[in-house]
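One chain comes next, on its own, written as structure tokens: the form predicted on its own.
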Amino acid sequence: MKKLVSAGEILVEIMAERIGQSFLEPGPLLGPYPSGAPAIFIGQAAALGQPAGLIGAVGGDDFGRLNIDRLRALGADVSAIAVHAGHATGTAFVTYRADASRHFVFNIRNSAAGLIETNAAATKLLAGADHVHVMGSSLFSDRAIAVALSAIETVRAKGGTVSFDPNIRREIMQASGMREALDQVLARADIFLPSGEELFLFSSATDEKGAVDELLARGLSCIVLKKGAAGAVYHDHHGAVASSGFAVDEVDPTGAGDCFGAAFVSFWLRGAAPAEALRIANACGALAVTRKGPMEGIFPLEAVEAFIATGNTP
């Protein structure tokens, strides 16, 4: 099977226990949980049996070990994750508001994650890669942008493909060079995986069909518009395929879009029809929200297929 690679932030997530809890005063917290959008993506892809590896950096601490151990257990290639003694692994503190929105406090750029580079291990991983997946959240610094763009060019030069999930967080949208980098990645992408209103950040259109048509005309092979619990819609130059979501009791939404994207890209790489890729992707996205913690709801393909068949969560 084709090997996919991503590059970006690896961190732990620590969550407020109560809805409406503020970080302006002491309160109960849950975690640490292994996290980071590209780490979640690669973990889910590997769990589905797709050859997958991650380029990134962690500190020589328990949080770094927690992430590497989890990715390795899921079957991911961790050979290009650098460990930096004397630096702290990235963190994300998250609190949930009454309106279901989330507020994040990140330490990424100034953590070990900020030391990401295309070193010898990363170069070796990319030499065997057929596909690169880029998360918008991973374009958090000039250094991280350079790694992502280099990975894209390396894989495209040998006929590989690229997928792009904007995954934009308001807290990091103002990072230097991010807007330009987002546009650069989109211009090189084959698959575009926006969530909801993200579609309109890259188009002058004000309606969904107009935005899809405009973006496809730029050279994308397909657009997969994620719609949360409602499912997703696949668009290409031949038409559209809609797929409904699966009803589950939501515990924690963090990571659902990353798990969805990993499943869709994995099955797209296997040559699956859009409807089949969407079915697996929607199931992975649904399962992701049934556990507290961004990577706790990642399951192997056998469990995903059993969930689709029975509706029973693992």
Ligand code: ATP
Contents of the next structure:
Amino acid sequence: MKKLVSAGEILVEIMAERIGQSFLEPGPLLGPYPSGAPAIFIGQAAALGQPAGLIGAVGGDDFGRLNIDRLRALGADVSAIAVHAGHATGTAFVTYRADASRHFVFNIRNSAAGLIETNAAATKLLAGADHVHVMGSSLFSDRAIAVALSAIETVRAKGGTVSFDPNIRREIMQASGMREALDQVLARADIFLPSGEELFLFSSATDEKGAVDELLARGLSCIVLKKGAAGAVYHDHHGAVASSGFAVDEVDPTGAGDCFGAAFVSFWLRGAAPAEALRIANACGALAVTRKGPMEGIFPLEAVEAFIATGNTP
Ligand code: ATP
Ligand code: MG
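Could you present the same protein in the form predicted in complex with the ligand, rather than the form predicted on its own shown above?
Shown next: the complete complex, the earlier chain at its head.
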């Protein structure tokens, strides 16, 4: 089976318990939960049985251990996660507003996560990789951008493939060079997985069909538009395949896009038809939102298949 690799932020997430809760005053918090978009992605891919590894860095603290233990338990290759004693693991504090939007307080660049590098372990992991997945949120510093671009070059040079989820977080977008890096990654991608309005950040078209046609003409193999509870639509040079979402009670939306992407890319790498890859991906995205915490709704393939067959959540 093909091995997939991602590189980027490994964080713990601390969540405000109440909708509309402000971080400007004390309030009840939930967590820590293992997190970081590429970590969620790699954890879900591994849970589905795909060989998958992550390049990143954590501190020599409980939060770092929490992340490494979880990824290992899910079956991921953690050999290229560096542990930096003397640095703290990165954090993401999230609070949900009444309009369902999210507000994050991130500590990424100045945490252990910011020390990401293409060291010997990362080079070794990439030597065995067939596919690289890049999250836009992972392009948080010059250093992180260099790691992502070099991973792409290494894997493409031996005929491997690339997927890209913009995963835009306004709180990280201020990083210098990020906008240019987002475009550079897209230009090298085979699979593009935007959600909602993200599609229009990369196209001059103002309608969905126009944007999809323009981006496909630039050399992508396919575009998968994530549409929250409504499911997703796949586009390639032959046409489109739509797949409606699964009905679940959403308790926490964070992580859905990462779990969806992991499932889609894993099944694309296995040669599954678009409709089949979309079905598993929609199921993983739906399951992700049924649990508080971005990785708590990751389940193995057997549980995902049982959910698809019965509609009952694990
Ligand atoms: P993230 O918050 O992780 O960045 P995203 O914005 O990238 O998510 P979404 O479109 O919110 O992506 O969700 C990805 C997929 O997860 C959807 O395409 C769908 O399959 C599934 N999903 C998300 N929310 C729900 C929901 N409420 N009910 C059922 N499925 C959902
Ligand atoms: Mg996302």
